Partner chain sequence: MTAAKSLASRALSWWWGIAATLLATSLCAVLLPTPFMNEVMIFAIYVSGCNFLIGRLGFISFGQPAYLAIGAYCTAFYLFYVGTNPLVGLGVGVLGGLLGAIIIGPFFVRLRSDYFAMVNLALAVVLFYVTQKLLVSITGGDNGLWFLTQMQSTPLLDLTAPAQFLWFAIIVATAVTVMFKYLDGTIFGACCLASRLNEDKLQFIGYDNFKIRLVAFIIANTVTALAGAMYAIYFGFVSPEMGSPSRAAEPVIVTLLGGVGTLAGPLIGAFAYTGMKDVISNLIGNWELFIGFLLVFIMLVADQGIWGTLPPAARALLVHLRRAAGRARN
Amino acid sequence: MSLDPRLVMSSVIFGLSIGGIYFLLAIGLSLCFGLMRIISLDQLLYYSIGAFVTYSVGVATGQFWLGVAAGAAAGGLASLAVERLIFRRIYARDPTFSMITSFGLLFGGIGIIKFVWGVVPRPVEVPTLAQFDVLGTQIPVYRLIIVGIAVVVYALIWAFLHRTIVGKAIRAAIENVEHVEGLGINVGRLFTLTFVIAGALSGLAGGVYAPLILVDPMMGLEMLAFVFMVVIIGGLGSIKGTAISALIIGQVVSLGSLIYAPAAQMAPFVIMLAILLIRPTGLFGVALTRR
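Please render the chain's structure by itself; use the form predicted on its own.
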């Protein structure tokens, strides 16, 4: 079977863009588990909130990028409220407890979204319909913008974690939180900061992805399996692993759909199982100690 090179190129760009969305969603979940040992499935709620706020602000002002900024801010504020009111009380509990709690928050949040915005899917206008020629293939510029946003976010997170005192403290706490506490650092504040950053990135993911889909209250649940795979394959707490894993899953889904659509949904699971058999901690993960 021969494939049209133009279709392959289009699929590669599609895979890069969806991989960028997976990265923005998964990096927060990865850092939350790596640092706080909580399974924060409520990140998918902030993703949905970011998309709906982007829609509402865009309709009210006609400014899509203002809507994206508002969506990211809304995700961060919602995550701050949840961390202060709920997760701060359960950090010492087993990770399974946090997973159940966050899953309940996700479903409760979906109910609130339905109450506020209704159940009818909403379209968000693409900010640009421009096309860019890549080797004879017309590629939507907006998909390239998504890839660029993911690259910039990766660079900023890397710089924050490696070049700032607070970021280095977060990295150290991922390895051993007791040692960081012994240095007199307020780990609780690190938890809060990490949680807010994660929520804001999830809201950003929802905002930038909104024009490519219909904004729907259940959109977070539709991303659950893929984001979870990205986190597990990449390794908990590793931004490099999360980025590489998101790239792999994005390309597998995109090119798999082009080659044989039914296998595209199963292939990521097969890859995840194969990697876990070889490296149980993921591509770049480290063995985690209990809190």
Given for the second form:
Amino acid sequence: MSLDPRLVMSSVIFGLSIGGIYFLLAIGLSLCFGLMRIISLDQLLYYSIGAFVTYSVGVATGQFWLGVAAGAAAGGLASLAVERLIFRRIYARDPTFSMITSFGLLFGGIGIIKFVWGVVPRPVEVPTLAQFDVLGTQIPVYRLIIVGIAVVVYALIWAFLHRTIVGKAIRAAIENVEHVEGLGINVGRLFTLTFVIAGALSGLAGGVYAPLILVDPMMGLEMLAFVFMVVIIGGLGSIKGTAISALIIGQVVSLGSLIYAPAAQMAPFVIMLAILLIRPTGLFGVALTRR
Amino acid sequence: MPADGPVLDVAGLNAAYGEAKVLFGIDLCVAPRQIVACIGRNGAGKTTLLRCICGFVKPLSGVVRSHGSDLIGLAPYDVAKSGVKYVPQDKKVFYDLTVRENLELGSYASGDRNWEPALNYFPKLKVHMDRKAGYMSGGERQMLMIARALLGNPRLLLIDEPTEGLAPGIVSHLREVFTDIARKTSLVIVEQNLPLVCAIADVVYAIRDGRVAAMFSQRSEMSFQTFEKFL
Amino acid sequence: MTAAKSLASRALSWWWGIAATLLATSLCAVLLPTPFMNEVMIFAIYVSGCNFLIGRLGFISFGQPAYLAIGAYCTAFYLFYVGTNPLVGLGVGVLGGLLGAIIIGPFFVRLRSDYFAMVNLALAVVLFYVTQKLLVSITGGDNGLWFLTQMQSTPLLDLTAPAQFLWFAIIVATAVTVMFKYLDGTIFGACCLASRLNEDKLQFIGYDNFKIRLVAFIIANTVTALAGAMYAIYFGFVSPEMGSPSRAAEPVIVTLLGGVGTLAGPLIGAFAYTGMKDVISNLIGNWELFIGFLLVFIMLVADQGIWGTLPPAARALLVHLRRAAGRARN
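Could you drop in the structure for the form predicted together with the partner chain? We only have the form predicted on its own so far.
Okay, now the whole complex, with that chain kicking things off.
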């Protein structure tokens, strides 16, 4: 079977952009797990909130990027509230415990979104319709912008974790919370900060992805399985692993649809099973110590 | 520093893990510049005692005071900030961070940027500043843990089994360091190495089944033979 | 022979509880509307699989709709394409579930419990895709498969008649409960519990953790598939909606609602949940909002479930009242 190279080219870009979205969502989930040992499904709620706020602010002001900023901020604020009210009480418990709680939050949040915005899917206008010519293939500039945002976020997070003292404390706490506390560092604050960063990134992901999909209350659930697979393949708690696996899954989904569209949705699952068979903690998963 | 009262005053401390009670009315007192050693079998409750003092385990009842201020109910990081620092047994430095970064974290919490005094105890660390801490030997990791805890000039260090599994050379080096540190900082050391205890301790508490079985504060009482029966 | 004897003697020791529950359920069956009771009974069977996984194995699965769908679709395939006897259909569904669990199990039970929870949810999503989009030519996609009128009536209890189906469901639910109760008392049940509490020590004393988990997984999910098959027969219809991942939390919620690991938990939870769902959906229509925050509430406040929370709470209240009364007297 021969594929049109131009089709492949645009497919690769498509895959990169969707991989970027996966990355923005999965990195929060992965960091939260690494540091707090929680599985925070409610990140997908902040993703939906980000998208809806982007929509509303965009409609009100006509400024898409202002909307995205507001969406990320809304995601961060919502996650701050949730962390203070709920997660703070359950850090000490088993990860699956937090998973159930966050599933409840995700659902309750969907209920609130339905209440506020209704169930009708909303379209968000693409901020730029410009196309970009790569070897005779027309690539939408907006897709490249998404890829750019994901790369910048990766770089910023890396720099934050390796170059700032707070980031170093977070890395240390991923290894051993108790020792960080023993040095006199308030670990609760690190938890809050990490959770809010994750929430804001999820909100950002919802905002930038909004123009390419329809914004509806269930959008988080549709994303859930893919984000999960990205996190699992990459290994919980690993930033590098998350980035690599987001890249892979993005390409599998987009290039896969060129070959046989329905199976493309299945392929990541098969890959996940295969990787779990070889390494039950994913590609770069941290070996967990009990706390 | 409010100098009234001993550096550490523990009275009637009771603690439990879930249903299992571990400590039964422990009394313990540490004066300034004193080295206090706790000896006892595995499972006697020595580690739990240290963890209670520094806030990782919430005691059922009892008093823990440092210079007259109450430590019970404080979060572990507040206890550490108040100048009572804990060096756990596991020698788990932050493996993924360099030696420098490990020390930076000690500075970050205490605000103390002067590493010279701490590093002077352990010149070896100066050579390995940019090495990942996970690549170091057990002895070097122990040194790093102590150096890290010394930043901010704590008034009391609680050190759990510092010499466990270390080579004799390093043990004797640590022995000198401990005596040096004690010129400024009080030390509570949980230790099974009796010769070391005999050599440096001012006061020895023998702990058995969660109780203080005996206390020795006279040099003349301290001998290998006396202590041995508590192990 | 001895096995049968010990089974009989053990059955005697707790048959009172079973009989009482059976009596209460039968009373409800007579008094409450049949469709409601049918849903409660099938739901209770569905949940008891999940309850076993959580309570005995410590594995929380957000993928139960997947196993439910496997059972339902196998039954539906048989009744839609091949035969007309619902009992055979039921058998096919259970067999399908058994096969599915045998194939999937070895992959999943090796995982740590948090990965297990996530992988199962991913499975549910993927299976939802398969039934909805990938195999449209066989499953009919969102239109589903409809075979209500194709089923022939069965002797003794006619499964095509809802009122008689209810008695069948009660019998099956009782049988499932008895089976789980029996398993609890066996060495296998003890091993399951041990593997939840400390897998290393279980290995040390010479049991294969993997095998125990695998068998438990297969049992639990075959029961789940059985519930799926019963749904298919009761409704005479299956659609992807049945295995929808948006309902993935339901069995977990109901397990928690009823009280994890308790025998009566699934039944009580199913009662409470189905009842609430009917009432709330009619009242405010925003079911997600309610169930989501109910779940959070359960997790934060009452994680012992109805069965585990109410009696102690009632006792505490009683003590409190008595004290208040005592003070008033003084």
